[in-house]
Each structure stands twice: as C-alpha cells, then as structure tokens.
Amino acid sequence: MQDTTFNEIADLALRYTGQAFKASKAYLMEARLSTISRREGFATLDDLAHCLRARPNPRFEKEIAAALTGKLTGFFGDRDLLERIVTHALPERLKQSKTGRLRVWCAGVSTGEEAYSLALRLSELTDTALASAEIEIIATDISDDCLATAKAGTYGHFEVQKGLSIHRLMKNFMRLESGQWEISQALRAPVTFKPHNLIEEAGGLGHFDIILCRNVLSDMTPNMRTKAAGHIAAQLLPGGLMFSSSTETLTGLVEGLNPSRDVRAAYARNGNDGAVEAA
C-alpha cells in the first residue's frame, strides 16, 4: 500500500468515525477492508483509493469507515461487569423509577452479542424485582453490516462457543440447517438495533438509565473521544450510570460525569438536572 493511500483512508476514518490510524497499523487497515476490496474487485487498497478519488461516493466512504472500526465483542465478554449491572445498577435504578420502566443503551454494539448477553442474563432473573420490570435495550452501531448480523440474531459456532455455556446455548438458541445458531425470539424482543455514529448527537435515541460503551472510544483521537463521550453522556438520566471497558477511562472527558461511589468501574451522572457536556 502506498503512503498516499494509507493517508487518504486514515483521513476518511478520522472524518467519519473519529478513529485514529497509525502507520504501524497499516496491516490492520488492509485486513479490515479485505472483504470490501474482494467484493468490489480491487486487487489492492491503492486501487480502492483511486476509485474514491475518481468517483467520490459518500455512502461508500461511510461503509469503508464503518468497516475500519474495531469489532471487539462476544457473548458475556465481561461477566463481572454484566453481573454488576443486573444485580446492583438496574435494581437501584428500578427503585427510583416511578413507572417500572428502564432503558439501556449499548453504544457501538458491533454484531449484537453484548446486547443479547444482557437480555439473556435478565431472562434468568425470575425471582427478582427486575423480572416484572419493563426493560428496553437499544443497541447502536455505525456499521450496517454489523447491524444486519445483529438483527438476524444468527451466529457461527466460533462466536457462540467463546462465551456461552452449553446449557445457555441449548436453551436460548436453535441450530439452523446452515450450521449457524439463531437466538430465540424471546431474547430478541427486548432489543432494538438502530444505526448511530457516536461522534454525532444522540438526542433522537432518548434518555437512558444505563449506558454501555466499551472498546470504542479508545480508538478515537483525544478530541473525538471527548466529543463522543459528551454526546453519549448527554443521554444519561440524572443518577444514571455509564460503563466503559476495564482498559478505558471516562475521567476528565465529561463535566458532570464522575466515578460512581457505589458501583465499581461505573460513572454516574450527577443526581440532579444539571447538564453534562464535553470537558
């Protein structure tokens, strides 16, 4: 790949998703764009870049930028975090709710495993207050391909065997003739998948009691990370909690969002109606 090609595609990723690509990660760029290159008949990324210059196409550019984003996900990828959410964070929010309704946002959800893991874990809580609560899970991603996979709810054997026990797999999935596993309609029902770019405002999604944004912000430039964190936190209800991965921190990114005193590795919005904004 020529240096000019790398720079052009890296700039495209930055403009559309805020993602920063270093020259040392050129191999990662080639790997993530290999499917698109084969589909379009490009022998190299130099050919792809030439096409972008010759025939500018915003829709195609967005698809390329989305393909370049990280896809680190899996069923029950962080079991401890999931347990903190279902055994403490959500029950506490339910106590404060006047309607018995709770909303959760899984931001940058990729192919949906995180959202479905939460739905699955909630379905197992048959003897708690959460069992009778109305819990809506909104899951978003910039990639149309990822959202299509998530909405279909079908996964290969490699995906399901990484984080699911045999008991959970057999109880909640059906084996298809293709060899893939399809998640049950009961677990798909509470999850709604929508397209959203995290560097854009998210007011149309509404407000949430819990927000998960894991393994996404760390790939962005500092300025874009701050911008995205501000947009996400703005949708958090007063007293709500936001969770990142164990390798990420939100400290200092958003005014009005601080480490929770009660829930480990969570960030709480101030328990008032004060606004939150990028720091």
Contents of the next structure:
Amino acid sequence: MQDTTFNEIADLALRYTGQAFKASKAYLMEARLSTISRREGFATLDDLAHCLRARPNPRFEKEIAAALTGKLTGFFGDRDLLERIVTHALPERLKQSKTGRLRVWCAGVSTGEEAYSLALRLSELTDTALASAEIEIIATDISDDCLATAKAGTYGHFEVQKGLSIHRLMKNFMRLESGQWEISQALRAPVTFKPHNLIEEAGGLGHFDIILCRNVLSDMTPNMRTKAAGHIAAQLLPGGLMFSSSTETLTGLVEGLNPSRDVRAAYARNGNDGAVEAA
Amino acid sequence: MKHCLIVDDSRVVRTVAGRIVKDLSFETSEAGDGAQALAQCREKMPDAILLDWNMPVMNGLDFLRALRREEGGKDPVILFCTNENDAEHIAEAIRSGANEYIMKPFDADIIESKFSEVGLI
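Next, give the form predicted in complex with the partner chain, keeping in mind that what was shown is the form predicted on its own.
Following is the full complex, with the preceding chain placed first.
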C-alpha cells in the first residue's frame, strides 16, 4: 500500500468515525477492508483509494469507515461487568424508578453479543424485583453489516462456544441446518438495534439508566474521544451509570462525569440536574 | 498441578487437545477408548476428562455412565468433545452426568472458555 493511500484512508476514518490510525497499523487497515475491497473488485487498496479520489462517494466512504472500526466482541465478554449491572446498578435504578421501566444503551455493540448477553442474564433472574421490571435495551453500531448480523441473531459454531455454557446455549439458541445457531425470540424481544455514529449527538435515542460503552472510545483521537464521550454521557439520566471496559478510563473526559462511589468501574453524573457538558 | 485425561480414538486429536490443555497448566494423560480410560481412572482419578463420543470398545457415553457409578467417579469434571452436535446428543450427555459439551472442531479459545465455565481455571 502506498503512503498516500494509507493517509487518505486514515483521514477518511478520522472524518467519519473519529478513529485514529497509526502508520504501524497499516496491516489492520488492509485486513479490515479486504472484504469490501474484494467485493468491489479492487486488486489493492491503492486502486480503491484511486477510485475514491476520481469519484467521491459518501455512502461508500461511510461503509469503509464503518468497516475500519474494531469488532472485538463476544458473549459474556466482560462477565464481571454484566454481573455488576444486573446485581447492583439495575436494582438500584429500579428502586429510584417511579415507572418500573429501565433503559439500557449498548453503544458500539458490533454484532450484538453484548446486548444479547445482558438480555440472557436478565432472563435468568427469578424472584427479584428486577425480574418483573420492564427493561429496554437499545443497541447501536455504525456498521450496517454488523447490525444486520446482530438483527439476524445467528452466530457461528466458534462464536457460541466462547463465553456461553452448554446449558445457556441449549436453553437460548436453536441449531439451524446450516450449523449456525439462532438466538431465541425471548431474548430478541427486549433488544432494539439502531444505526448510530458515536461522534454525533444521540438525543434521538432518548435517555438511559445504564450506558455500556466498551472498546470504542479508545480507538478515537483524544479530541474525538472527548466529543463522543460528551454526546454519550449527555444521554445519561440523573443518577444513571456509564460503563467502559476494564482497560479504559473515562476519568477527565466529560465534566460532571466521575467514578461512581457505589459501583466499581462505573461513572455517574454529579448532582441531579443540569446537562453534562464535554470537558 | 491438575490432571486432565484426554479420551479420543484419534491420536491427532489427543495430541492437539493435549497441547492446548497443557498450555492451561494441566498435566495430561491419554486413552484411546472408554475401557482404557476407565482402567486409568481406577488407578488415579483425574480432575478433568475431555471425552470423545464415538470410539471402539467402549464409547464415551457408556464410559461416562460407568465412571459415575465408580467410587470417586462423580468427582472428575467431564467435558464431552465430539462431532455429535445435535440437541438430542447434547441433552443425553448432560442427563448422563457430563458437565460441559464441546462441539468439534474446537480451538484453544473454546477449550479455555469451556474449562472456565466449569470452574477448572
């Protein structure tokens, strides 16, 4: 790949998703674009970049930017975090709720495993107040391809054997003739998938009791990370909690958003009123 | 160090699985069918057993049922590891006392995930 090609595609990623691409990650760029590039009949990324220069195509550019984002995901990818949400964060929110309805946002959900894992874990609750609460899970991603997989709810032999016990697999999935596994209707019901770019305002999604934002902000440039974190945190209800992955920190990114005193690795808004502003 | 017995009539599968399990800090031993496995368990009960289904002499399911009736035979954590991946086989294995079920083909991540599910690591 020529340097100009790398620079042009890296610049495209920055503009569309805020993603930072170091020159040392050129191999990652090639790997993530191989499917699109092949589908469109380009022999190399240089050809693809040449075509974009000759005929700018915002829709294709957006697709490329989406394909370049990280897809790291898996069922029960962060088991401890899910447990903290199900045993601490959501029950606390329910106590404060007047309606008995709670909303969760999985931001940057990739192919949907995180949202379905939460739905699955919640379905296992019995005899708790949370078991009878109405919990809506909104799961967003920038990639239409990922969202299509997430909505289809079918996963491969290798995906369903990582993170899921055989009991959970048998109870919640059906094996298709193709050898793929399809998630049950009961677990699909609480989850709604929507396209959303995290560097844009998220007012249209409404407000949330819990926001999960794992492994997405760390790929962004510092400026874009601050901007995206501000947009996401703005959708947090007063008293709501935002979670990142255990290797990321949100400290200092958004004014008024600070580590929770009650729940480990969670962030809460200060005070009970006023919008959260980007720092 | 925990001990895992790998039961499969394919030497290749035993070798591949053995390497993966050793990487998880287990000591390993091998058996080519259920009867050999049962004899080894009577000598020394392993902590975990990775168990194929279709094997000559004594198949995995018969071995599992026989082992669970032995003295100390309820202790080992048993993970089936087989090409039989339809719901009926899986349900039958669980009913007969298997703790987990790995569908072939497997890789190191699957074995690690399943070992973690049953609390071996």
